[in-house]
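Okay, so here's just one chain, in structure tokens, the form predicted on its own.
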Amino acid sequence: MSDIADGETRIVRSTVWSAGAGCHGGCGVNLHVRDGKLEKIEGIADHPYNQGTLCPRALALKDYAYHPNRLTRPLIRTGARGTDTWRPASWDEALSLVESKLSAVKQEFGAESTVFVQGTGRDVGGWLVFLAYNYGSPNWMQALPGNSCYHPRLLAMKVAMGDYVVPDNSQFQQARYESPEWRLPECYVVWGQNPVATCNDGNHGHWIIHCVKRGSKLVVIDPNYTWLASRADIWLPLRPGTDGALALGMLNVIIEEELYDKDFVEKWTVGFEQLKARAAEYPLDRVAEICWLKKDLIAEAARAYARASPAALQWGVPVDMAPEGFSVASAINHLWAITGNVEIPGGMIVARPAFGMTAYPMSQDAIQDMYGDLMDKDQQAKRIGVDEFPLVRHMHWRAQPDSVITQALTGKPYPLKASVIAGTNFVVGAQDPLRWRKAFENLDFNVVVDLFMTPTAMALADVVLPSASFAERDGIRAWWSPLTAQNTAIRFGDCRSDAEICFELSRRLRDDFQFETLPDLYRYYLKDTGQTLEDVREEHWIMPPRDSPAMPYHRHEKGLLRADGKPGFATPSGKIELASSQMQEWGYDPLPVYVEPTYSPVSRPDMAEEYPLILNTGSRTIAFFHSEHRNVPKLRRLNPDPLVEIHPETAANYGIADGDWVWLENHVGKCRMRAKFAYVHPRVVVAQHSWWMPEKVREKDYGAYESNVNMLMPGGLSSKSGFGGAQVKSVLCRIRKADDQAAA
């Protein structure tokens, strides 16, 4: 039941994704409502994802939803951008203005001159592409250089295996760890991620902890001494940005010592001899020198993984943000491929959405099914970045962010005139943020959708539309399995969900839009699932039957992964391609290769003399999600100041004490942070990212450029493929004690 009576309290069952907890989510929650107000939030004990657990961000939902600074009505700018001059408007007036402006741009310049910008995936991603393609623009993108958030990994898996692959933590089983079908991974590798602090990509940190408690051997690959690293059997604190060399070195050990699964490699892969030759270029001595690791430790980790059956691997954005993120992801993909840890219980399994739904219900495939071709080929060819990065044309439907920024600044090959910005605060969160700001200041009209007045909304918006937290939304989603629902528990002000906003704008902007109401659209997406909207909302989550193609295991043997129904994988060869035929056809190296970071002691020894430390950024905190939550007092108390972690010996060399305010500086810029002693490499400092100060005066950009480490991040470092290369994990810097030790 979605609603449960408990005296005077109504309990609404829903699912966490989108604004509030700040994650991709999947957690089942009970929302306790009294007199229309949210009283408290609890995890649902028998929900297959979170099993009753919730993070601090979800538990702080009441403070977030009822925050006094929540936007409650649409706002239209009346003065110059950045001057905090607005007037409230009705939804009809605000949406009519957006409709008028975007229609005028489309008529005069073409729909491609409007760009649609999102942050991380969550809920808004699917809805924003829905709006972009209904409007007719091919230019929908994520606000991150190089598409360096999961896309390099997605594409690496796509060309190698034809599918998206995740570690099997029993999350596809309602009985979870007690399911007789599931096996405990004998070895669990966590590569470049701190999953304890955040929910990411449908994989929860506590799942890994449960596996370790049950006996999984833990290998952590991370330059940071995370909570998981402190519990690891093997910890590899590699030099930031050298993940590709380490992966190739581990492949070399496994192949040379014949620890790979010979039967699986022979039957289900192609290109093994080519991969063997490439891996041989990375002997342990070379890899140890590159990565600042002991070669015996590298060998021990490779052997632990290869000898385990099954073995699982969870990875993070440092893979994507490497100089050639796509290539690094390919090397790691091949670790589980050659060891046969594919589609087996406790290994790496293909993630297919429940009941044939899409992970984002309003995805490209769904729109194409609805309307036929998304847009004609001439219009698709206008997608920004396809000429500079051919892989964008072949393997992706997003515009390339680095190319978008350049085009917004130059107006070539055609001008950009408008934007719709939702679920992102890129004036804080993007690398080289002032360049991003300048690019969008060049546009004539910007719409920002958010729950709060952020630095991005303040600096750029002509219209601000107030969005809703997850407690204020209805929705359906199949983030793999199960099929889940969000159910509205409360209303706040005159806020609307991303779904409602994008649906209404699509209806206004597309002449042949065929749906009367949002529930009609949900029913359309459920039409082939055998489930009704009412059933999904009532049950809250529904697991697919055991014989469903969405459920593991061994589907490659049963013909359930290929469109033609034949055994194998959804690749041109029908096998896992260790040397990609598609990449070779498109003019790229078909094999993984290591590329040194652009700004490192190796590539720029001259610069390292002035900036001797490696700056690693983006480490997660359980208090925040990227730039969100710093205005929620309960969460801010967990992490009140912007922190940079530094080894005590390094700090002593610079006269820095634990807790001192310091300046981080490099050739790009500087920022002010508070030093925290930590167990990191003496030549590495680790800074939190995307800091701004909601308590600061609005006209002063909320302190968006005072303690924001992105001010030190060079832009335009995208990889050759266009996927990866943000390199926010590995640039050079120096550190000095700030003269003024007062709080920033």
Given for the second form:
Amino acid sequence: MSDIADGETRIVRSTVWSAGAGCHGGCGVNLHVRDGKLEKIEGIADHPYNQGTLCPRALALKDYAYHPNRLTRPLIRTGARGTDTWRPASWDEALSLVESKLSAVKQEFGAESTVFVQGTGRDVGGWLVFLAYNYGSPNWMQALPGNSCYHPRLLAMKVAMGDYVVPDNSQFQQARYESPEWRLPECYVVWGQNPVATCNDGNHGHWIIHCVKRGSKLVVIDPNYTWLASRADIWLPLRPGTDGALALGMLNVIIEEELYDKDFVEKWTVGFEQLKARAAEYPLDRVAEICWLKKDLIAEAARAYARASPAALQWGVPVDMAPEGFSVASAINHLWAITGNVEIPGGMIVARPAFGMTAYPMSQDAIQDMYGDLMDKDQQAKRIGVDEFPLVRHMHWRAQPDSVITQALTGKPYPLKASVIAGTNFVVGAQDPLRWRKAFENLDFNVVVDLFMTPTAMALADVVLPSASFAERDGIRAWWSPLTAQNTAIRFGDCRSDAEICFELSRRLRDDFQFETLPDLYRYYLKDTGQTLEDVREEHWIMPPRDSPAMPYHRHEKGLLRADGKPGFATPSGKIELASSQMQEWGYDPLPVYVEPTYSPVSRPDMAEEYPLILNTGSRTIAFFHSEHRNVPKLRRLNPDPLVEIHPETAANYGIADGDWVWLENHVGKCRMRAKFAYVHPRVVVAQHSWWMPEKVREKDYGAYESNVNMLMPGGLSSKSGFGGAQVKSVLCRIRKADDQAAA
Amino acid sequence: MTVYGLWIDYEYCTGCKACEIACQQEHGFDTEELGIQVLEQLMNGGQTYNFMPIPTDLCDLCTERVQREGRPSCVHHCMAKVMEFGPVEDLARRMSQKPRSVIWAPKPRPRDQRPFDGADTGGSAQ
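Given the form predicted on its own, corresponding form predicted in complex with its partner chain:
Full complex below, order starting with the chain above.
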């Protein structure tokens, strides 16, 4: 059993993921429970992911789970949307209502007229797609323009390498940094991310700190002088949105100076000459001018990276947010490809789910394996965005969000009628949030699943279903290794986990639904892994054996990456495609290219006269996960006000003192924030995102549009590929001190 | 008597404040009560950028917990793994090998000892 007796206190071993810390998860925790109540949360010292450590959000779990404003029962709206008019209902009544509404939509308009909407990479994604496919709708989506969070990077890697790679921080070794197989990266490049504040996409941010402490040379690419930048050997404070030019410029230095790995390029890549020609279009003078960097610094960074072996690179969302995020990701991918930092200890290693267990599909192949027979080709062809974007048609597993919004507003090519919205608060968090709000106001029936009443639920929901924190749920997870279990420690109110909600709705909405219970479904997911559900729960985490295809290293040499068992990569050519045959076939540029941001001092000098500063947003904070956690006092204490970081000299030019309330304004809108002095690039301000005020009046949107930087985001800026391009890192603005200095 | 303390490698303290929340949880403190506080030192034009965890006078070095589990909650949960607990004499040897580190030897005062306890403030100060 997962419970360990300890006097009167029961200890339940579980895994952090989703509601609670809010994050992409992975940390192993002991949940201490007495008399059915959570007493405390502790990191498990020998867990390979977090090695005992925990972040403030996980440590505040008790305050989150027992928050007085938690939703405890399903709510059915009795008045108009936007008003605080609800009546509590039983689960059976609420789910019966959802069932009848969604069945009616399916019958009258087709299942594709219901969209399933998630936010970031929480486990609800796996459950929503399960529900969508059982119901029959191909329209599962992420509430973010251009899917501009990890998807461009994932697809760029998939297209070029046939797999996803992650930096090797020894995370796939039980002994971690002490493992004899692992090597410390000689150079670590952190590209557009503040790993101190975030653990993105299965990568614990502080692993990078551990490597730097052990001696990795650090290169930080960030317009903001973060604490990490202060510890860097080389800091490149580039102009926001110019990452693509920098990557191509670095490729050019490495190729021109012959610092690339000739053997690896020869043996394992195709398209090198084409890439060489393309990179040559980005000489240092040009790149330095584009990026607002000194050319020597760019060359130094390129050399430091290329001369190190092994070298690791961790990248962040600015890559995706660039005008052509897919293209930027491709260029960075080629940096590790031509330097041979692939499948070597301390380099970039292929990441696959432990034991091949998929509960959260990360590719179209996985969807096909899991649910292919649930939906015929004609129905899949109705996925929104497939006609417009070949990359969505051929490679992607979700609807294209910008196309969904347009379709919700126009009703073309077919009407959208209903939605299930879970784990997202997009009327706050989307760019141009009021347009998103209007799009979903157009739908006849919206279900919102959340733990708290949010501006999104208040504005849009007809039914609200109360979800559970990770302490209140069972589950299994393989993102990536080890395979881990989530075990239920407590119950709260009448809340149910996302898994339970989606499972029950699937049972109701599908006539020949084959599973009796959730554990039956977990067993189905585990059927090819050689592991039993009981073992996973008992062991809590299981690292795959060394010879497993999910484990590094050198798998391309051993024939462990391709379906046919031959050496090489899972691409059409079997090699890493520096020039992509598939992209060419689909009508795209096969090579990376730099595209200037839509609203920049370069592309819009006319606009820059009125709005001289570059507005950069979306950076993570340790206290909050996107729009969450403002209502947890212990976390809010860490960051009480919505902050915009500004260089002291820039602030002085505008008569702004540290701590002043200021207005950010541009051609789209404005918001009121509090200035915090920082050594951010003097022509850039960095504003926190997705602020709303849970303490404010519910029927006035909780103040969601007063200090919300998304009110300045143009929206609809998706790239030509359909991937990337939300550009929240690089629009224009001006700043002025607010007349009213009262707190928000 | 052996004096115990905390050794902190402030070169790599990332300012995440996990120690503050871990301490609050361990001791059941309220939102504004801290047993350790992380201060930011960003000055000299960015030349100096450090975070510095400083125990408050509520810090008892997790006496009860240490007997049970060996180390304070802040040390256990520190994400950058820059804190160690032990006899100050041992920590001093550690410090002698690691510049940009510090040792704190906290000693708690009674939790209810507040400055205005003896004054008639007309109920306007707590």
